[in-house]
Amino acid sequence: MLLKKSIASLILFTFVIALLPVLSFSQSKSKSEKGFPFILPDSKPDRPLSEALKRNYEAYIGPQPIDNELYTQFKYTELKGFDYNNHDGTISRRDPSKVIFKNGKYYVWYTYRHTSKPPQGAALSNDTIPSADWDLSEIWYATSTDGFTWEEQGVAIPRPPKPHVGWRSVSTTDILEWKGKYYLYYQGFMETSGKRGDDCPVAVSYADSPDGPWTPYNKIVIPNGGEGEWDQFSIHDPYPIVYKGKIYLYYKSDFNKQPNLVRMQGLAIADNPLGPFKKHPLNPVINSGHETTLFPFKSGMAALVIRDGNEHNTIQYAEDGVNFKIAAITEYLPIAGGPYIPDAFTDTKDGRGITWGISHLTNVTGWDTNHSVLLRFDCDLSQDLHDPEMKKAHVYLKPEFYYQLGLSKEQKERILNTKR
């Protein structure tokens, strides 16, 4: 009798154990049979999710653009106060710095070229004819009380005499305020741009006032990388921010080889504006982007990543200022954007973000009169602003815009000659 009971208990136990997966599957199935909620949850729901939906909650600050503080559309406004000589290509303004507010007005510095002819390419260039839009340039600056109408103040950094860094051209500047002094970092060309590429290191000048006078350091501040390294030929777009008690200077380099040129962003860190700057061992820290535009955001660093690379047209974020991840995908980002960042130099632990700045547009007319113009951009990448119009996830464009993106002559011929 006891043996029969034991056998019966064993059979029942085995049956229950065998049934558990079925019961578990049945319960999980009943839970998930109900579809994903009609009202989008603010936080990740406790239910099976596709990789796309997981990413929607884990990769972005908010589950939709209106909730994402690092998503925005950009609005653009023509600036007043700048003359371009009827846009004949002899005057160009490009690559603006960050905007700062001092002495009751805004300041911006930029690459300024005024030459007898528009750029003619390296082979036809000489001491007065530029090879490229940024060749034979100086650093100029302008001020404004409202950010829309500007008054040009003239040269800040002239081209130095040979053999000093930048004797051929000084361009693509950015501003740093550090312990009561001001520092302008810029690319210093010592040969004609285009003869071997855009090879140049970074130079710096300093002053007690944003109005100057500026004293050149006359030394290379950030040298090119060693032979065979990604930044061996060029360090462009120096972009300093005070972060973690140090100077974090981000920069871009062109590498690989033509016609498959690659552009990525690196980082060099220093305790002193004049260096030495130590390049980060994880360089490049951003794998895409044509220019360098960053700003402190919360406890980390945000970056506008435009053009070039797998992750172009993204806004990225790094909690540590080094390891960047995509925080938003957008369009029509400002080219060479120089934002107004009130806390760029305060070593903030809670970056408030940006709402406007200055950028540039290139090839305003045609390549035979190639030049660039400055313009204003506005956005909502700020903890202190909530502008739903900036958070729209689409832009309506006229047909004429799309027709400008038409087939090239060679592409059209290929299509017409394709045998059906």
Second form
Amino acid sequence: MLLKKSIASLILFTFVIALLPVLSFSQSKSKSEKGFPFILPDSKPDRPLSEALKRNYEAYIGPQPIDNELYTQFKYTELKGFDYNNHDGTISRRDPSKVIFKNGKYYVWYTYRHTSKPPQGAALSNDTIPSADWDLSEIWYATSTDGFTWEEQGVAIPRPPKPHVGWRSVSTTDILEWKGKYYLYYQGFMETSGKRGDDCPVAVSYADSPDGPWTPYNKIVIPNGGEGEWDQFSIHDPYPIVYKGKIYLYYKSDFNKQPNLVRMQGLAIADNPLGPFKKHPLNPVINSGHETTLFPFKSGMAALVIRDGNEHNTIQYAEDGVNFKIAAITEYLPIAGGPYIPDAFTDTKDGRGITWGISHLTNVTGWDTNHSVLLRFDCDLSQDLHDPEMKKAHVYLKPEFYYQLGLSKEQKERILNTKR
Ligand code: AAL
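The form predicted together with ligand AAL is what I want next, because the block you gave corresponds to the form predicted alone; please supply it.
Entire complex below, previous chain first.
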């Protein structure tokens, strides 16, 4: 009897041992066959992933917007202190510079147009009638103690006399502080914008104080590209940052044949604010965008990429300041944003990021009184702020907003004439 029992228990034991690998395999099989976990893993899980889920963990700083330091919403505030002649189109302010803080106040420079008539297009323009919103303009500046109410200080860079660069218009400026001196880079038009295209090089003026007086260098500091090169006609939106011990000046150019104008952004680097600037061999370095808005972030460079191109409405990041990748996708980004970047000129190795700045809105009333206004934007693209309200991923807008995005007459006719 005892023998029978021990043989039976031996058989049972052997059977269980034999089953173990199958059981554990079926257990592990069921683990890998288990669906994606209900609680979103903080880091890339060790399991087969779709391309989208791989990207969710590889392309972005965090698996959700709330965890992504380079994701933010943007909030806007109307500025006090600027008069626009009842918005009749004769006064325009646009394309603000970065904001700096000096002498206990904030400074911003911008394109200022004050003409007897609103822009009339190239054909109807003359020495006093502007072709475009930034034609026949000067560079003015304003100061503020809080970034919301501004005091206009007047002209910083007037239009120089012919034949100096910028005699037709000086516009779209940005500020650099370098070794205790100040430099304003700006588009220097020597023909009416719109005659051929929006064609201009970049000029520069310098001063010992942000309040001027500004001395024009009276030479082209960022030249147009050679014939047939992408930036042969326009060097727009000069945007200097001190990075890796040098001046990294980002800019935009309009190229390709009309009506399919392409806008991309390039980089020119110099050791001296007055040049020579060497254009990067990999230019264009950003494949989309319009006006330039960048800031040092950690050891690299971040960029707000707006309005045009396959990758508009993105926030991008380049570990080396040159090779940009999408870091976040967002909406209602500041147009022509000029952020307040405390470490824009400190050659930082750990860029802290941004929380506010000045941007613009164009054509705010309609083409017959075309002009632009400045406004303030706030955001959370900072290592030193964590504002969950700025990390929300949806903006609720009223039906009127959507209805103003209406069909054109031609689209309506096409739809109504489409056979069922
Ligand atoms: C802006 C900028 C440049 C262009 C025009 C004025 O948005 O891109 O400055 O020349 O438009």
